[in-house]
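Given as structure tokens, the chain that follows is alone and in the form predicted on its own.
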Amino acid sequence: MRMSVIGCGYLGATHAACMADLGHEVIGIDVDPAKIEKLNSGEVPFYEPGLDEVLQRALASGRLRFTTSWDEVAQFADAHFLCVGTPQRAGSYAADMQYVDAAIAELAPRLTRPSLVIGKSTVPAGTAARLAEYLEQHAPVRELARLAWNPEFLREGFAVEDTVTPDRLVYGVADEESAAILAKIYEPVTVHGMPVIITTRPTAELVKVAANSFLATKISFINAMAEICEVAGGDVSVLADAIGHDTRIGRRFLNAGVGFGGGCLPKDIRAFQERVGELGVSHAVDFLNDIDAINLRRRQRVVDLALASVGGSFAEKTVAVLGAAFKPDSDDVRDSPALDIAASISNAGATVRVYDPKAMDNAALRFPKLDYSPTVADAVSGADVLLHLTEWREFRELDPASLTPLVRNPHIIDGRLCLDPARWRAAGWTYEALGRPTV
């Protein structure tokens, strides 16, 4: 099929090359020219693992290209995908719409044939059906420029594989021919046999921050246990490991640390209870609230760990943080906990220096203020306590008796709980962690 894909930031690009390199010719447009020679010239403006080869090959092909013509895309496709950001509102909760309000005013006018419009960012509910009635005022072609609604569910670090492979598809649809142009499009990716749920628009909008919702809500269980367990003494991966044998509680995303971020689940959840409040119904969320400021608080424990640990003042002490990007194998530093806890900890007095294996770019340009160390060695040189702060495979094989000589303290404190405590004390360090006993 012939389709576009709107927006090509981390959603759209991945969206773009993907469905090229299934077989489909796709057109991407975004409003940034640099961002359009970049992915024209085969080159990812971010950080995602196996993205760069998908992209090379699909513009290879010829069945991918991108663009800043919006007449391009509307002669060029008969399906647009609508993938582009919606951020919190500065000030508020709600999640800024003025993205996907300017795509659609761009498109629907320029409909002159039937379309399928097929929404994938993260929105409001009655977002889809708001569209659909603008479509059908505003465009030439009237009800036959159709909407339907398909969340994405991308992971950063393997949104190539969630795209080519992912563990279900849902198709909101208004009508049964939308639902068999989806079928179509995804056609090369169902053989895989995954489960494609054809439900109503108003549904289909609600599943990806119900998910999300669902996801911090059993993040920030296991942090609040952590809590519990800093004070009682037990350990809380002990007791991850245990209740995740519980076949109906599971043991994934229930590991305890500093919290999630990035740029979904605290701004999905935000705005979920923003519109939920709009709807009317706010108290069947009020404990999202609770969500966030458990997980917020974990952040605020590790700057109260590394305090304690240089003696109750940063003056003039050093501290040396490993992991800037708010996950691993990825280079997005959006509502980072990482550089939320570095900050803090400048902003107290302290040289704070930051090491990524991928993010120091994109955390240079949120926080100039702290110092950026090209290795390992160059960050915890002289300091007075390191953090450890995102789970890269590079911090978890370090060899912590070749850091010993370097620090003015070996003393560690792991935020993420995936280091290996007996290796790091053999070697000399005080280790810490958020929720276990410390030795």
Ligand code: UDX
Contents of the next structure:
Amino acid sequence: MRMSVIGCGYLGATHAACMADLGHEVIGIDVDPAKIEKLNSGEVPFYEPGLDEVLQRALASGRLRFTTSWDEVAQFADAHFLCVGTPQRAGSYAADMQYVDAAIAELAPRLTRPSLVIGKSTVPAGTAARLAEYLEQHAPVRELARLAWNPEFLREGFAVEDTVTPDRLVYGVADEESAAILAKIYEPVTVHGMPVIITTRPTAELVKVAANSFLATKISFINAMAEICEVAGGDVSVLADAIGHDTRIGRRFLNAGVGFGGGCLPKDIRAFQERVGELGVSHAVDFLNDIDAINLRRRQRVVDLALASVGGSFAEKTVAVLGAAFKPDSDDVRDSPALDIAASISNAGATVRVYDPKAMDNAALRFPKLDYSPTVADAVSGADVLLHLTEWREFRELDPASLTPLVRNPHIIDGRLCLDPARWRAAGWTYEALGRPTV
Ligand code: UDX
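What would the structure be for the form predicted together with the ligand, rather than the form predicted on its own?
Full complex below, order starting with the chain above.
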């Protein structure tokens, strides 16, 4: 099939490359010419394991190209995947819909033959109905410009895997033709036998925000338990293992630490609260306020522990931070707990030295005031305290004994609870972690 992918960020670039790799004819469009140039030359403009190969293979097949021209997109494709961002609106909890609306405004007047627009972006409930009406009013083909909602659940770091072999596919449709087109598009994926849920457009919109709210709740639940462990002398990691053996609970997404960040979970639970409020039932998701608050409290807890470890003042102190990305195997620093903590400590007067295997450039763009070190050894040199805030494999495999002679004070705060306390203590370090006994 001939399809377009509108918006070539983490979601769109991956979707375009994977769809072409699966055999479709794909054109990707983005407003950023530099991004389009990179993609056309086979370069992924962000770090995503495995995506380079898929992109290069798809380009070489001749089935994939990228453009900035809406005319080209409308002439070429019969199906249009909407993959633009819906970030948090400045000064509000609501989703900023300007990129979605701008894309539809460009596309609609160019739809001169029967087309299916397929929304993948995470949007407030009711968006699909609004966009469908807009298409019907502004597309020359009128009601033959159809609209479906097909939410995306991809995780950064596993984007290719999640696109090619997703846990499930959800088709939110208003007519059978749209469901049939989606079935045809995803045939190379569904041959593997994953569940397909065909439902209404509002349900499909809600599935996505419900899933992200549930995941955020699971993380904040275990982080709330970590707060309690800290005062009751418990170990939240052991607690998570123990409750996780109950298959009704499950161990996945129960890793306590500095909490969730990234371009999705934080802004999605806020936009959900905003939209649910507009729908008049805000009490239904009042609990998400607490989920957000627990999450942000964990960041402050690391700042407080670091401050206590250096004797109550950051003046003249050096703090080493391992990790800038919001999670490992990503260079994404949007709402990253690690960077947020680093910036707070820097603002409080410390010299903060940050090292991350992949996210340094993005971090420096966002927080140019922090010192960025080319290696772990450089970051920890002369440090009064070391913070482990993103669980990259490189950090888990560090030999603490090799770092002891480099620091001013061997004190580590493990914000991801995945270092081995015994090893660090044996190498002369004071090891502290969120939700774990200090000794
Ligand atoms: C998330 C959803 O998982 C995905 O389905 C959706 O499409 C987009 O949002 P992503 O943002 O890539 O994906 O990251 P995810 O792996 O979900 O992690 C989110 C955050 O939660 C990270 O900051 C991670 O460090 C944190 N996290 C995750 C925890 O703190 N503990 C855990 O147990 C799991």
